[in-house]
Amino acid sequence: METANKTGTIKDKLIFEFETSKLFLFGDTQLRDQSMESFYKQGIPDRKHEEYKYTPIASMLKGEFNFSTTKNCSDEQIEELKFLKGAYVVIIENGILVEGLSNLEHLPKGLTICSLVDASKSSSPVFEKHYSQYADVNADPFIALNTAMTKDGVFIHIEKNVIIEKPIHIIHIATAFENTIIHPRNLIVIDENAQVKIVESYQTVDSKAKIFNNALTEIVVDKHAIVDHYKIQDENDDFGYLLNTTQVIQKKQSVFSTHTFTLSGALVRNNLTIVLDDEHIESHLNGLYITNGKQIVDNHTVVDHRKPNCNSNELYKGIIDGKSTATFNGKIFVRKDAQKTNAFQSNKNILLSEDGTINTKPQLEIYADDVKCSHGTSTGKLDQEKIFYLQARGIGITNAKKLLMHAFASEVVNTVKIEALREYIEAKIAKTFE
């Protein structure tokens, strides 16, 4: 790979930034070099790239971008984002963990929460065993770019047989006064027979320029572990650009549930991959996206059944308004050895506008012969008969539509097991329907 000139394309500038800063970054320099080499070969995908044909990242990244990660948010603004009272709070601003504003004192025995920088310096055997082992740098250019250029993030480890009663709330804050690219990263390891609830919220605060947030999370769910994972994406409709990659690997008899709520953002792309790598595993994927204006929301999911006797259930719902565009591309792989698999996938959408667009593509690839699998998708408008029924009972047309949209969304919202989080999401959704 040649060292790029600073005055070239955004790809060139990213490579130049990497070459000038890599000696100051944590971890394995060889891994970073290999990752940047992979990014150099793959490049930034454009509309001709099948997996990114509805996600115009290449055009969004035109122009000048900064790579610094200074703190711009006030302490008061950050405090307002701590909507889960009593949770263990992790503040990550522009990709850097801010310990002074996080709530990490008095952690229970068996729970470790620290920055990736500290985990790397401490030579933690858990960190060294799992870091960058599941998100393949050759599978996606943004995985490669994050692995090469990440400056920090959070490392969470729940030890064997430990049950964490309080939720862990990771608050990702993006803020900048000039166009900026950041690469936050998380590594979450849940050992055998442990239990935890983890909430990630993504918010753009007080920004005056574009922020491209290339975030990556690796989650390891060991045998018999139970994990509830939530993502709340509430980015700025003008300046918030989020590419969120989550890579999960599950072991024997584990249960993993993930819930993705995309409430705002100029462009949001979610890449979610779950690998069921043992027997008797249970996976649940739920998603809700509400779009308006010229927003672009793109959900790509992969559920990879590698071993027999496992179950996965996937439900994504969307409400599309204005001139916005939403995409759902869901893939289920059932490998040759994954007999007795039960895998179900559903995507349902409501179009509120003639100018809105939904692209939906559920897919099954089945190489085993003793399975129960199904997928389906539906797109339509609000039921006029139901609207008329509600109007006939004295409910105005605006409130009638709100009731129907709320009922449509509630199937996903009701999967949230943390009451305070469910109330927060319901309030946010109600505000979008105003």
Given for the second form:
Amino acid sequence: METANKTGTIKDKLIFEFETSKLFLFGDTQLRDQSMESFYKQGIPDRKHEEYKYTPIASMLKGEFNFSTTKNCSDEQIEELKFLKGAYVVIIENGILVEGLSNLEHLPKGLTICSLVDASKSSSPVFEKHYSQYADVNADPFIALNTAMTKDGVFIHIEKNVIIEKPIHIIHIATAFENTIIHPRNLIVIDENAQVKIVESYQTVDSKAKIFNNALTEIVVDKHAIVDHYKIQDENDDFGYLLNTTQVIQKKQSVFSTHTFTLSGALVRNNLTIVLDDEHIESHLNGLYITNGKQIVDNHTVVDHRKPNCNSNELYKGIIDGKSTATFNGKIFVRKDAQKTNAFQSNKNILLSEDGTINTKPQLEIYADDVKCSHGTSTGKLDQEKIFYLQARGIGITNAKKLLMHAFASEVVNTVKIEALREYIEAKIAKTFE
Amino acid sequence: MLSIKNLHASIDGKEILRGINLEIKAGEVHAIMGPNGSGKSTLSAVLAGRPEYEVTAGEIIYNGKNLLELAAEDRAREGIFLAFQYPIEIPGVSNINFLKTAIGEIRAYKGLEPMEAKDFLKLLKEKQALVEIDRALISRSINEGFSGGEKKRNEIFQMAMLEPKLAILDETDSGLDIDALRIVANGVNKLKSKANATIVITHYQRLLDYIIPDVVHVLYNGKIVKSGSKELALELEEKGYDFIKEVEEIEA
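Show the other one: the form predicted together with its partner chain, since we just had the form predicted on its own.
Below: every chain and molecule of the assembly, starting with the one above.
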């Protein structure tokens, strides 16, 4: 690796920061070095990079950045973000788990929630077995960067046969007075026949400068486990830049449902990968993005069918307004062994403005011969016939459009099984339509 | 209540209505019959304010107001109701939420207080019984997965809920079996009063056995070529529309 220096490109700055801080970071130094090496080779992807064609991260990362994890927001501001009553709450502020503000007392038997730093220090065997085993540092520069530079995050472990009734709410807070880059990381391990609901919310609070949140979550769903996973991305439209990698591995007969709601943020890039690594697995991927202004939202999903007799079902919907750009890229792999696979994908968009852009690209790669796979995309305006029908009953054009947008979104919103969360999302959506 | 004078309307530059004259008073039922393509549905679309149609000449005065200056939603708020020939499905919008929004906007337009939730539910129950529509249908999304008959019945249910002054039934009988036709007609009859008027647009005479019209008009080639009592409908049924065509040609 070349000698890093503090001035120069963002890549140089990241390497310099890494070299000067790595001794203070938790865990395996070798893994971090290798990851940084990989990041150095891959670099920050520019628009020539096929996978990042519509996500101008390189141009966003120009100018000065620091890597401080200083807290800026008050305890009261954080309390307001706890919108799920009765949940186990994990507060992660600028990538660091803040135990004092989290609600982790009285955890039931079989549930562990602690910081990644603590999990690493205590040499938890579950942590050591699974940490950084699924998100491949050579597959994506931001996985490499996160693995090299992460300072903390949450480790959650649900033991065999344990059912956690209350949801676990991980609140990621990004807050910056100067341009900042953070790399929070989570590892969630759900053992055999366990059940849990996990909500990750991403918010910017009290920011006056760009904050680039390179967040990564690995989720291990062991056999017969049932997991409901939600991401609510609601960052600041001027300062919030989020690259959210979610890497999931599923084992035999497990059910994993994930829901991604992108409601605001200057730039949001989701890299969601689910590997179906055994038979009789069920995976559900639901997404809803509502964009406006100059927002850029890019959802890349990968569903990797490796074994026979599995089902995956994907539904992403978007409402695009203003000069915003939304991208959906959905890859489905059906490997040679994955006979009797059922894989379905659908991406539907409503374009409300002349200046909005939607890029949609389904990519199916099928190497097995006895499978049922389908994909479909559609992009259109609000249906004039429907608007007229509502008008003909006395409903004004503004409310008619709102009703239809709610109707369009409801197909995804209705997949939310936690009632309080569904209400929260509905209220948020209603606000974005005002 | 409604006065149409020399109404000309076109769509995509093609003239469909070529000088309609029609006077309707409160308490009356008018039937408009005519062969396919005569302009029946265009007339209902123009009355309801469908934006694709362009009125090129003439006027429509409704309760003293120039109807053509009102947006579609304002016409509905003023008491005009179109029962659609082909009611569309709107998945994701429940009938209840839809009607609540509609009634809310209509009341706000009239300067009335919002309706209390319990009054709304009472009204819903009452009208549901009146038009004999299944409660399960009402709680579903608008017309989603409804049969043809259920859709038509839902139109009449909406009409009952909104209590219009002028109801226009655009081929409400098409696609209905005799039992459904009776139920729909029965609903319409129960909603009739001295204060409101109904326009029944139909291709066949059968519906008029159940909804008895005061006047029957025959629309042909964008004009009302003949008006008469309910017997005219029977005559038309018997002789067919060719008889009108012949009359028209002779007159021309």
